[in-house]
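A single chain comes next, written as structure tokens; it is the form predicted on its own.
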Amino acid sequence: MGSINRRHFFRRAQHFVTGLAGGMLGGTLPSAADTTLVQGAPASGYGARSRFETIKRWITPSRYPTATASWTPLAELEGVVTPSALHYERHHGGVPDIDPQAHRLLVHGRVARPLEFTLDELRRFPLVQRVCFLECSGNGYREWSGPGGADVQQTHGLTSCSEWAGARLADVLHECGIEPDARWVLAEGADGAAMTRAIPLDKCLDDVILAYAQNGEALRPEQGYPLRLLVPGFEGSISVKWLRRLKLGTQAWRTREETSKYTDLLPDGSAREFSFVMEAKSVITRPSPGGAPLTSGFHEIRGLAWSGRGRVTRVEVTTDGGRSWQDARLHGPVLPICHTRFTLPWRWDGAATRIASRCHDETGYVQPTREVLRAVRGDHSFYHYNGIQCWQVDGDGRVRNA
């Protein structure tokens, strides 16, 4: 009886669909001849994006192709996770081609047991993973002296956000036995520049990851394959790529990257050094320079906010040049030391105006203006620019850096 009822049901359903099509669609269902079918390509071993998708990173012009940077096209992306192929890059000596089977990580210095680890041995440590942004300390450097970058990619594109996975650095250091007087860790890469940065030991024992995976797969060569440091919240150069050596010591080594580089001269003649943390920052990505001119009417303002000290708690947006500010919507989950997407509905009346965003983080820090930064840091800073970014919307709908 059950099978007879099912057959009866399907016959009635078929008559219903046919009748619905005849009554509401003009008589008959469309045939295969009414549409154009395209024979698909066979499956591939590794996927590729559509040929119609053409967004790319902008590469800083340089006389030295192996010592340059590529910038993430923030205005073209959705969500908060940056595709690995569009993650920003900063190289000091090019991208080395490293055999993971031959690669080793040496841990020595102020440890009881100097040890050398293979990649397979590091994978035996407990897995940790987190979504976290990285930002070059030079991100936005053109804005110190006034409007610099032509679009949001050139002003803020040296930041990206990924899911990283690997072993806790603390677990590996404890395996070697940390000497009581150890205070700093020197990290060295296997690139042509032998990039080296010193990191406070307390930070290394907190949340630093020996990362071998990004966005679900092995690191890409440009991101440090087969092994890199991930130092959440600190300037990007601290997260040394192609990591080959960690040396524990009693004080910082003051290498080239900590004296002539990654240091700013202050107005009183002193040097601002070891300025690790990337402070709260935000930028409106749409509308922004480089996009299509606006038409009057409704728009949704979209942007990104982040802080190296923790979670973003609030983002304010002005659409009248700073006379008033409105709270934007934060799209969850809002994670610590992670890009956070914000949006605000806006009806543009066609009059010229200026728009900007202002980020607050969980420590109470509020993103400052460029004028406030310059009053403290002077005229010779290059790194750690996090001033409020203002876009000019002209009467013809064009958006430019203000």
Contents of the next structure:
Amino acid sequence: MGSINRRHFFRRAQHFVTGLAGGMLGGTLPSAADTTLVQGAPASGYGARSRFETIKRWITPSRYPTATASWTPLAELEGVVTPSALHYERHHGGVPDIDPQAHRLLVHGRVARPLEFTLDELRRFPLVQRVCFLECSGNGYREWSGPGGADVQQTHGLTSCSEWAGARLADVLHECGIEPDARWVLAEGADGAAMTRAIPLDKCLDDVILAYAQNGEALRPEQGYPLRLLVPGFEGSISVKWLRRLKLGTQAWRTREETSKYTDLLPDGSAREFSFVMEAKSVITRPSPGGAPLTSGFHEIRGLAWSGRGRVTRVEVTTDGGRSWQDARLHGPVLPICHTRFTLPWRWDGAATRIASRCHDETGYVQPTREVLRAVRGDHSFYHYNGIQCWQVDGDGRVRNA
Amino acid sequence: MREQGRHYRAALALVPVLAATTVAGADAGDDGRYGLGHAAAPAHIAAQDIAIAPNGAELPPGGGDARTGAAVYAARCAACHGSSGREGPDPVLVGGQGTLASDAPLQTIGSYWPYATTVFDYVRRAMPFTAPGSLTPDEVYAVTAFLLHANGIIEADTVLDRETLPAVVMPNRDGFVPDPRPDLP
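May I ask for the structure of the form predicted in complex with the partner chain now, the form predicted on its own having been displayed?
Every component of the complex follows; first up is the chain already shown.
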């Protein structure tokens, strides 16, 4: 097709191929508009994704839209970093609108010098940065009693992974002079719930970040702008957002979020408290429920694995319902307490089967089955579900939670 | 404190020198500090110091009993939690004692919460949902008394205040165990 004819054609049929071209392509595929014939959009100050890209967080229906959660669409993402705009949310009192110039962090309690810090002052402390996942302890809560979520977004979408940057909490606490009898640090947010969690001081002095940046820019409002805690490997709610206050004390505070909530009820009626660590977990994101039905032939199985205790060392995948397991390829760099991408080539023969992944971490921990978890923790646990996730591939190529 | 304050000012004076050095480990001053931040005024601390630990040390003056609390509850809480705290639709606050080991555990303030101070702390900071932080200390003491009385934990005429509230022993006070994970065979 010559250039004159081509121009003529595209002016008349911008969006859909019809007639001759449709016949040539064997169907009604969208045409590729010839973008070489016109000037594109100008440069922009702050970029936006293509108008053709529409994936978004799924929001848990609630009578209280300011105290709910939104789930990351893991099935549609690649790599290990979650775009900031798609990072999961869990709010207890909505997203506050905070002026960073007016915001202060107060550090007091069992310290020699109670101090307040502006954002500019916190930025003057030595930088610490790391790529780190954050997972809500309720991620997968529907799966305790059997297949629950409709797709991977609803079964596993309360984990996300970002590059975080900020100050070492240890540096800021030392600045205030930690008293010898201090054992716990209460963190309080400036949201409508004045969200509070207490963190063992040892953890605070180890690897906790006072984060002001996520994926290279300021935190998003829904991620705690202008300042949040980032507590690597611990359940997400302890990484308090919109952080306004830290108080050092000799004992835990027993706030609502560490007694009534975020505790694990056991069959004998007792409950575990201070169950902070998110244990090793993995999920196949492709294929997974919700996509177009599979056709037989080659598919690369893709998924994510992570552990709050360190590096993922191995991910095994079964494509025959657990009769055999193969080691998946881990795509580096494999970082501690970080989403790790795994893949495994697979040729689907068109027969119904079940696929699943299980991960190992550097402590030797192996991701358990639902049955093993329930045998130990019973039927009334809500948090910390990390069972092997099984997808059923039906003979017609549809994939569902099994 | 006077001595520490002097060191603090000395550290501030070192900042320009520190900023010019790139030697690893030499970024903080001799005392390990950077000289950042500014002293927090006691009044400013007191205004924010609202978290109530089990010892109740930060509880404010004031008090209230279940009778007063019933009116506060009816006006500010019942729309979401039900007229008696048992109906919902939002978290059930009353009942459930003896159910935690059953097939249908009901985790309420009375059956599950280990410390009464937590009720005061949470209600004051986060409730009512549509107007968090709007109750006076007297109202928070009173509605706490209402909820504890409804759960059979205190008498109707018990006045809760900064002395009596921390002394309340909750039914599930000893119901919590440390996290033993990894816990699987």
